[in-house]
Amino acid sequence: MPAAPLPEFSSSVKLKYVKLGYQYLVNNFLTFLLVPFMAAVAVELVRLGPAEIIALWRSLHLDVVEILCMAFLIVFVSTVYFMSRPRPVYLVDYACFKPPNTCRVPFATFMEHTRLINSDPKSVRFQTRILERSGLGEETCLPPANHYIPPNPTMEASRAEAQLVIFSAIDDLIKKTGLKPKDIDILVVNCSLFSPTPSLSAMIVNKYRLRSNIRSFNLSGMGCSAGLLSIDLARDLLQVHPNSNALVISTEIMTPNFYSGSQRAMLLSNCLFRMGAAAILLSNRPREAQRAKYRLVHVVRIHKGADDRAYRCIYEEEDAEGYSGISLSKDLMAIAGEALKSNITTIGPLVLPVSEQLLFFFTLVGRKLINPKWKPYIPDFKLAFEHFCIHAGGRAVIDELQKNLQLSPEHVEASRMTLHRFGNTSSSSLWYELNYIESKGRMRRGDRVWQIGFGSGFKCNSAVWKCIRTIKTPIDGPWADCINRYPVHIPEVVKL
């Protein structure tokens, strides 16, 4: 009986398994080298026997002084290494502000207010189209002052919103962690568009009676990516101040930032931005490692402000009628893509497995030297991270990152659902997304999280966290009363 012909290789072997084998080989290359070497040494020691090993040791003729010098050198080198290496920074816990139901702004309410405030029918139709395609849901919230007709953006109302969102988040964090205000050594607050005197950080010091020697910082004007800037600043401070706790507050105060004009580039922020805040406790205290949720691994910051287009793509200014607002350029997505490209080029070598780096390098060399028409290789960041928290700046932002990073719908689920439930809460949105993942019970020990934020300037910042312990599904927090309803289907257009 004649033997059956072998099947064609290309149709019988899935290339994805070839790639997996290649990745395993490259990523464990040193192991494959060391294991045979160690096995050979072990076999040789067994062959020699105890008597020959002792004789070999005595033949070295080491006296007591030489042994002590070698021991001292080992101890000295070990001490220098452990003293000079970066201190680990732990995320002990965090809390997100949950707006009260009285602040809800359903689509019908928003559009009714818009028609009563803005007499220009073209502006009303424009905002209707934006809201229909925004990806926001019916439960997003605006501060009480913005529910007035017309809005009441006074300093008093702005302070009241700041106290509501910031103090609520801090109180929840203190309740979760048992933190005492006197144990806070570093305070970092970021709020881009509301910068009163005294500062928001001083407001917190006054409210909680923090220590007089606290190191406090107030960051303003740095956009939606300022939350990760605050994390980076706190990390640097924790490197030089041992045994310290750092409290980071990320928020955006909406009360003074409602735009009452008719300039389309400035009306976008009215449709997308909503109230929110997050309080994060970081620590370098060794004992906090036992109860901390995450360890900070990397922070990468990219600033494109040297380019005029990037500098002006998110710009606060007055329109022709004298109304102040935030203008969003049509070039925003292209500039964000360039900033993201720079960020992933920087962070790639830090997080990607060797196999992905080699594939990217060889493809780049091939395009330069052999054929420029070769398709560029996009590294698979899904091999480096289990979870992605992409700034919920808008549906277009999430769509572009999902496409460019080749992510699955589940990878961007947290970002889409956060945008739907809470809107664009600026720098705090990343923490609502992380809390969504935890509330779904998906965070396991060893999982890696990539947070990506974009902001004015133009900046693209990212942080990498590693989960220290499996996170239990929280019973409180911003998602507690609605997580079972999510994920929800978000249509391309919601007709109003």
The other form holds:
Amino acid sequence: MPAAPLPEFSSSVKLKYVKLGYQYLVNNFLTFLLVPFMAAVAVELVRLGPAEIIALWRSLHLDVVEILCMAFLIVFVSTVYFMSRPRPVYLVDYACFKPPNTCRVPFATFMEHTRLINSDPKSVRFQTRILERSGLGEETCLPPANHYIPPNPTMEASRAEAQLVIFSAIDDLIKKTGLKPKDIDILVVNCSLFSPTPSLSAMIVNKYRLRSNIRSFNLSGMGCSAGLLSIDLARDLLQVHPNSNALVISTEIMTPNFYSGSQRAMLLSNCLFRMGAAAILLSNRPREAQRAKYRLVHVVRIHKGADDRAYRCIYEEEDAEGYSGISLSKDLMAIAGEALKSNITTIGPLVLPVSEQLLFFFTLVGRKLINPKWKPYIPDFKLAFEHFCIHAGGRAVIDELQKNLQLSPEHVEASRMTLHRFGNTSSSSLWYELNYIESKGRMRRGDRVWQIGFGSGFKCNSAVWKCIRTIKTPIDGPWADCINRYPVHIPEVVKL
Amino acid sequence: MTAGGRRVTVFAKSTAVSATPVRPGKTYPLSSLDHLMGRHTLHLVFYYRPGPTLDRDGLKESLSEVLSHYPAVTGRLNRGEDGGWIVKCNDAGVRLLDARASVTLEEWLGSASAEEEMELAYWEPMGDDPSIWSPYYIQITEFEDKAFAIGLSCTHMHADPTCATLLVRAWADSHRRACIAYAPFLHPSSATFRFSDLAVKSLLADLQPEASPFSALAALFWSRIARAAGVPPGPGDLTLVVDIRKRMHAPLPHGFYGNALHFSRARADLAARVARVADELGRHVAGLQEEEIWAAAEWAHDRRQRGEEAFQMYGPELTCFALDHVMAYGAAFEEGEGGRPAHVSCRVGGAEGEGLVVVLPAAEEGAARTVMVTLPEEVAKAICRDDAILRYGPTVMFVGRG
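Can you give me the structure for the form predicted in complex with its partner chain, which would complement the form predicted on its own we have just seen?
Starting with the chain above, the whole complex follows.
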């Protein structure tokens, strides 16, 4: 029989204060220990008096040699300590591609094209249902080649799209940061589905006349989580090369990937994937610390490819009629949940305050030793982070993560609004979401951001950034002309 | 012409959408007159000589801009409950065809047959499903010499030649503004010409005694400025700005505080005598209909509702402002004759392009007027020395930059 409401309420309020008290106590445990200790020492010193202290010092009989050895030891130990610390990696600034209005794809146009190109009524109904519930808005964009009836996916059109999105993002970044192309030491490009020869990184080196001793890398085939992979690679390179700048480009080229068949599992990507790109400037130069926006704190990579189900869950293949497309399996959400759990388990000890870790540890021990029926404790990540950027893979992904991490609607607002305004832009979506948070003026100095990306493999990668200077609005970016309209209410189903 | 070979090839079909999304849910039923035209279709072709800003991508961009103002054009036809047609403004876009012609514009104009011309305006009749059929087809054909032909086909139920032409004119305006906005307005100079009562009366006597001082002066300056700017003689456009306080059926009081200006475009043949031009202008101003004024006000209101920024109202073409009814000289700070202003100037900030001509009252009563011009430096210099204007002995003041 349910308990009476009033006692429940008062007991939950008491529980809240108990929890708060517990958190303060455990997280500042050392301070609590240290304070009485220092007080005791101070009292003792005061009691002894200056003359007695000097007498104590003289009685140690230290001569010059011993003092010099001790000083040398201290200097040696501190040098080893400072040299072995990892170089800090700063995110100086980043720029996202803003698609031109002529590339806009309203729902009506999308459905019309689908019906004109592939008139299978079942596929049409399926895509209509997907679009209605997708959480996308009327301003998402596809590249020009996809506006043709039928679409025109030539290699030239793919290169044109790559040039349009990548060069716009880089030009914006150069304008924002004053970066000189000759100053770029490391270049990492990730684009999963389009991999021409010469590579996209070679295309950038050619266009901007980068140095001949540049360290360039082109990552292809690594899915929607490749953005954080590139950041990880750039970070590792910046540990090895001092005083360097790294340019990271995350994008997905839509032109070659329009699926013209009627397999439902493959039609999903047509409905959700849209055009986008981001250019990020990372640096380990000490003077960049003054103007950089963020510092990279952690990157955690989880690869579930060893499990067959996870490996086949996002799979590119040809259907029975020979049309190639990306097939998404029905297990996708379950597999994403498992990958997320692994990621949380790894990142938890790195970011959570001690109070949450202890609770988690005790609940785990209790479940193992005392009673397996205890509910597993889900640590409260809201204590560890102020902002969350969840890959805008689709409405289901955001809903699932919101439930699993117990996040409020405000925390997932950036992800939902990015999905609405720009669609699923694959690896660059995390940067559009970060830009949303900055455009709303919510990013303050000291805030921590958690970026979570999912992708084929199945991979779940996350990055933790710490904001090192408050970002003042208005800022220039893809949200500049529409941020005042957001947040919008996104209905469950948009009737088409 | 090669025997049996077609000179026009349509190589791509796409859909052009508006730059801003349409607010969902707007529908409007077609009227009985519209339904009457159900059997007919409209085909317009506009030919343009090659120009520096004329290219396919630029045209598509300005088309998207213009379609934001015509939600009915990007909508689709559906059958209503009573069996009649309803336009559902669902933001689907218009069909756009890209084509190429293998001849130059001159060859085409000299030799194309009527059948061939129809190839420049692609058309597909309504199929089984009207909800995925675009009532408008726009074709952009590029000739060998980079000249362009814009073909517009639509069902006569949707539009008549006037509004179809208005759509293309709006498209052209949007394209021009997009290009001219980046053209540098080099060193604007201004000058003030004070015409005495006798001067204006003699001007009127030369042109047409019935003309108003405003239309006479506007016509005189327009023709001289066009000549100084090197514009070839022929039909020209002038943007006229008039006050509408007293032109409405329910007139606004003279004391109405706020913008009550109407911008309209007047045409006249600059190759003709100044008297003719003055006549045209006078007729234009007198003939301004209240409907036009309300339409412009609604357009402005819609723009504001959409949160769009202020428009470049003064410019880029030559703009002429009729302010001579303003009782500026009645602003007397002291009693008696000495209190009236000795001179009144008026400038408009942010005006760009070919220039601005403002006709103001002058200190002297009667037909005296002050004309202030802001023009590109060279043209302003030429006007200050122009004989046709200096004949009437105006006092030239405030010449220089700014």
